[in-house]
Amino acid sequence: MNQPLIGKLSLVTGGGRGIGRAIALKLASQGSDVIVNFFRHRDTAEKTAKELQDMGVKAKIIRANVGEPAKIDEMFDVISNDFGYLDILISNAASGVGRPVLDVDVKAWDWTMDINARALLLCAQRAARLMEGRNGKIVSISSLGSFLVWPTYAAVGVSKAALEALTRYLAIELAPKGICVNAIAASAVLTDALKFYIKGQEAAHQQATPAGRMVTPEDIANVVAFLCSEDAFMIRGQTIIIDGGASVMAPFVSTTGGVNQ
């Protein structure tokens, strides 16, 4: 089997289950060792973690809020301490406050940003320095609401914008020390966390895509193997969209002046 991250050390925030869990196994798949960060979910992080550990590689559960900055701190000195470098950063955690806009009070605003967009910030100026040498890659994930308008998304799409324009100023900052920094949008995928924000339009939102299906986890897992290969080399600070073809499909108006998509 080709296994191309064989010596490699992966962190995945957000790690334990949904999408981090299908990125952390795709690099376990490689040969990676992975560090399953986690903040809520211990049995399902560690669930994961002893499926990493089925596959031959090694494992370690972390549990840290990474909307705090000590958290993310205490994190990566385990890191450091425990293995003294790492190759892959995963910046996959995420959380917001599903409202209107003109509903979004500042706790919520903070709260989104800070765990969706300052969370990537933090945890690349740590990772960075545990690279150095390495060829290291740092992919976060985004979402195809960075720049389309969903109802009550408002404020993880604005931390999702954030996050990409992040992710382009540290692709070129990032580079003179060999790291290759890049970003995924994903449309919707129906795990638990999207089912919060789409309370009652379930069936909408299961529609197929062009591509006949909506995307999966397994989908995203493989993209972001892709980026942290050596065949990606030449990508940088760019935000790759898996979405079937829906973002290009232009709106059906219909004779009655209704817009479907």
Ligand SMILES: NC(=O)c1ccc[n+]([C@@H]2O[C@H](COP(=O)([O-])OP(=O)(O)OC[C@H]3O[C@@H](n4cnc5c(N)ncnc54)[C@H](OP(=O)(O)O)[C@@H]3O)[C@@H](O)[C@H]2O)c1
Contents of the next structure:
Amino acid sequence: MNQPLIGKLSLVTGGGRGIGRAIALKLASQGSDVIVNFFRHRDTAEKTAKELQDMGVKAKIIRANVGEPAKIDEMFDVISNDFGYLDILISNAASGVGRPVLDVDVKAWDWTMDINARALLLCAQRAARLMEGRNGKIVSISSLGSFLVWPTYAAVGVSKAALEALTRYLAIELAPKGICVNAIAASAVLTDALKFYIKGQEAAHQQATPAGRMVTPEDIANVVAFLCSEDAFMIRGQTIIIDGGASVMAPFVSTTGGVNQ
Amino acid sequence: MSIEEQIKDIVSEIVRVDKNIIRREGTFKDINADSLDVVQILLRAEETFDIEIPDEDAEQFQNFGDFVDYVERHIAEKEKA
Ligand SMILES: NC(=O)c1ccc[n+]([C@@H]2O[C@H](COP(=O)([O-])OP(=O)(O)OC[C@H]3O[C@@H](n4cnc5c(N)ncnc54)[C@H](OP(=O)(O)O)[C@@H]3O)[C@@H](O)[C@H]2O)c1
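Can you return the structure of this protein in the form predicted in complex with the ligand rather than the form predicted on its own?
Complete assembly follows, chain above in first position.
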């Protein structure tokens, strides 16, 4: 099997479950050692780390709330001491408060922004030093909510817009250090959590997607792997949309081409 | 100050309610704590008592008393270790 990432070290924030787990597994399948950051689900993170080790790579879990600067520092201190280098940073962890915009108070705003947007700033600052001379890659996981409006998604959507803007700044300012920085924006992804929420509506979701099915965590992981490869060297500061074509469809038009009545 | 009193202080500060309305048999819902309040209470308790409270455990709490008992048990276990 082709394993271009042998000898590399990746950090996946929120890598214990969902999309982060799929990304961790994909990077490991390409040979990368993986640090799985988690916050509130240690058991799941441990299980993922075990899966990674079974694939023959080194895996380590580190607990840190990426919303807290001191915890990010502690996490990177551990990485510095134990490894002294880093090749790939995947900023995937996210949280948020789902409320209509008029109910988003300061606490909800700060919580969401700190975990979803500021964490990339602080992680990238520490990661850049560990990536010195190693052609590092940074990929952030955003969502279509950065430019489309979903109900009760205001705080998260704005935090994702900030994440994408920061991705552009990082891409330019870290380019001289040989670091490639990009983001991925996904539409609704079929994770366990989402399966629960959209129970019974799978057909409608599928129908609204020109590609004919919903986006899976593996779809995201595949593009992450590409952005972390040397083939993607000239892609910088971009947000790659993974939505099976849903966001380019004009409103009120069905996937089969007719106009919905 | 007892652990129960310290936890009451944490809860009353975060949820902004009078300490005296927090009862062992009461729930977070009773004092109008939203999900973000609950996460922040758990985080503050983790820091104050230097323990870890995974979501799986927190979901089992039926009321404030369960939460206090949990914290007391884990502090005791930590001290034994
Ligand atoms: N699912 C979707 O439909 C969808 C669509 C578009 C974009 N996305 C984006 O994809 C990424 C992953 O989504 P998901 O659906 O896999 O997420 P999820 O199932 O909600 O899980 C969130 C992940 O983030 C971690 N996390 C949350 N708060 C954290 C904190 N403060 N510090 C460190 N880790 C924290 C969690 O770790 P613990 O469990 O240990 O707390 C968990 O691994 C997110 O950026 C999300 O916005 C998701």
